[in-house]
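Here you get one chain, nothing else, as structure tokens; it is the form predicted alone.
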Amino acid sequence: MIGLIREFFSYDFLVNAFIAGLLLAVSTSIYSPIVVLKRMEFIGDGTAHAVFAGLAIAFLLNLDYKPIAILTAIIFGLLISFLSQREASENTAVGILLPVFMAFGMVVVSFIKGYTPDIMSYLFGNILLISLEDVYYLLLITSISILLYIFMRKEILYFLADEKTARFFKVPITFIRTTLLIGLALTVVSAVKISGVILVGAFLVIPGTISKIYARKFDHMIFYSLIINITATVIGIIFSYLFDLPPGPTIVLLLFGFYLLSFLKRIM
């Protein structure tokens, strides 16, 4: 055991995956019980989806990825801050604005002259190409979800329990909706080179999902997400180092058999 340990810490991408992974599963955990709580677990996944049309844009300049995502992300969620006050919920603020991202991506990759395989491995992830530049990126996200959480955590608790009775009490309810859609949409660009844009809304719904099922109060929902994600994130690395799996889609079915288990208790 102690040899498997010293193997898998002695090639260096290996502990770049192992440090972003984490890292991904402490700012996925602020978001997820918030997602699931708001039933907004549609959002992560649009975001993500969404996030393609700002990869494409980056492939055919030729640009990194980052900040065109980034800005792409961010768009995204004031579009559906902006929606979502009118006469749309975000659910279907993102219901209509997803296809619109996804087929403005796709025109995009349209123009990009030969194969493009890179655009693959961001749909689905791969987290043994974690850079060191990636990690740092990762860090500066989780320390902005940290401080957010801390911050705001009073004015979140408003929010997600009654919006109209937090007006009344002068809770700035849309800034508080905006700067945790920005967040999230920065926590999903973190996510698109572990997990991939399709896997990455596991990341958001299920942890929250399952801490609904034991938690009674908001922070024990987040500790619970942080275990949930920490623990999937450490196996599913390691077993895909040990039997030759994709890391993306391997954590994202423990996340799934967790789900499962818990799903089981309750109903025996």
The other form holds:
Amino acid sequence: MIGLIREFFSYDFLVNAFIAGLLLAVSTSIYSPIVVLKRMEFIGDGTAHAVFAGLAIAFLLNLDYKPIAILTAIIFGLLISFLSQREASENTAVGILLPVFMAFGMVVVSFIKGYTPDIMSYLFGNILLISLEDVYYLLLITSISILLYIFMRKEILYFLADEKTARFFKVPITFIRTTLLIGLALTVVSAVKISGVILVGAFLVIPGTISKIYARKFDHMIFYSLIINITATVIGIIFSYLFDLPPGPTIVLLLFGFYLLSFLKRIM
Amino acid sequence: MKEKIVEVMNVNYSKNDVEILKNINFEIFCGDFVGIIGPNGAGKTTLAKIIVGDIKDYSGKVIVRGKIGYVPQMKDINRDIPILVREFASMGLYEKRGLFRFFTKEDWKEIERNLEMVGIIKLKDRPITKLSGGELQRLMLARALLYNPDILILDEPEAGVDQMGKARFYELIDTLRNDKNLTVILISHDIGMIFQKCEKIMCLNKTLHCQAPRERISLENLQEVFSEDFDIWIRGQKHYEREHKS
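Okay, that's the form predicted alone, but what's the structure of the form predicted in complex with the partner chain?
Once more the chain from above appears, this time first in line as the rest of the complex follows.
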């Protein structure tokens, strides 16, 4: 066992993957309860697909992917915020914009000559490609998420429980909504290399859904989500190393396993 | 002569080409207890939202000389959120602290005082997911009181509350009105209760059909507002009676 751990930590890329996974577990466990309680479960998927459009542009123009991915994610977040205030729910807004961004990305990809394997690795993620730079970015995003939670906790709660009347009590709802959506967008960008565009939704939906059943307090929801996310990430990475499995999907399947356990426990 | 605290002049409001409020004029004086009644879809909540400042694209003029404490309909609240009672009430004090600031010990004491006033201090650490309709109604009242209002606007506070709860809630409003010298505007379906408690009654159905001290409002006035064949239930002090239009 100790030999295994020593072996595991002797590979830089595995250590990077491990730290990145843990950081992502922390930041998504702050957003997951918000996403679930506000019934905007598809926001993570939507943003991730928007990021795909950004990635496509970056590959076409041969630019660094991260700034462009961040930019498209923020544009997507702002559009959702704008639409959901005027027109429809967050889910409807995502439903409209997700295919648009994805389609745009596909059109852009069609202009790229030759084979585009890298794009594929972003669709499904590859935690083993995490660089030190990615880890720093994740560290920054996770710190921002934690600060948001500490300093905007009461605003987030008002936003969730009674958005309409909160405005009357001078709570800056538009600011809160926009800040949260941007924070979420940045988190999704940070997750893309780990879980891929397609799987990132699981980190944002499953922990919040499980913790909502057991938590009496909002803070407990975040804490339970944190435990669920970290457990799934740690076990997922170890499993994928031992049995030669793709790490992102392994973590997602474990998260679903936890959900299944909580479901079975309730009906039995 | 009492001071005018709310003046509504020539207010009209339409949404998507549907006329919702037409030619509304009234005045409310300091310390008044006004009841607004009318059938579903009469525009009662819209009128409240205009006075509160939630709806701004109306025509006409609204003057409010004082701070409003707003108790909206319960259905606006997401009762699935695990926010504690005291945290929910703290929204009323938000203006005092604002973004990125924490509530102080004194703030929490003030919040607890208000929860005590409305009789739910024992529930302060309970999430709102576990409250009954009546308890939530009191919580919304505490939140409005923490805003330190001169005028209290209550929108259908009886909805989703059992009979006992209703009676006690109205008693509480009476007490608060006397203690804090509040002006109260009460929107309700509970005609009997409005007639029993309010000094002045406005009958609204798109436009104001009558506004007068309660002694001067007749059954005919009500039938004009509600449809003609409406059976009115009037709740007396100790009994119910039913008046039919023959």
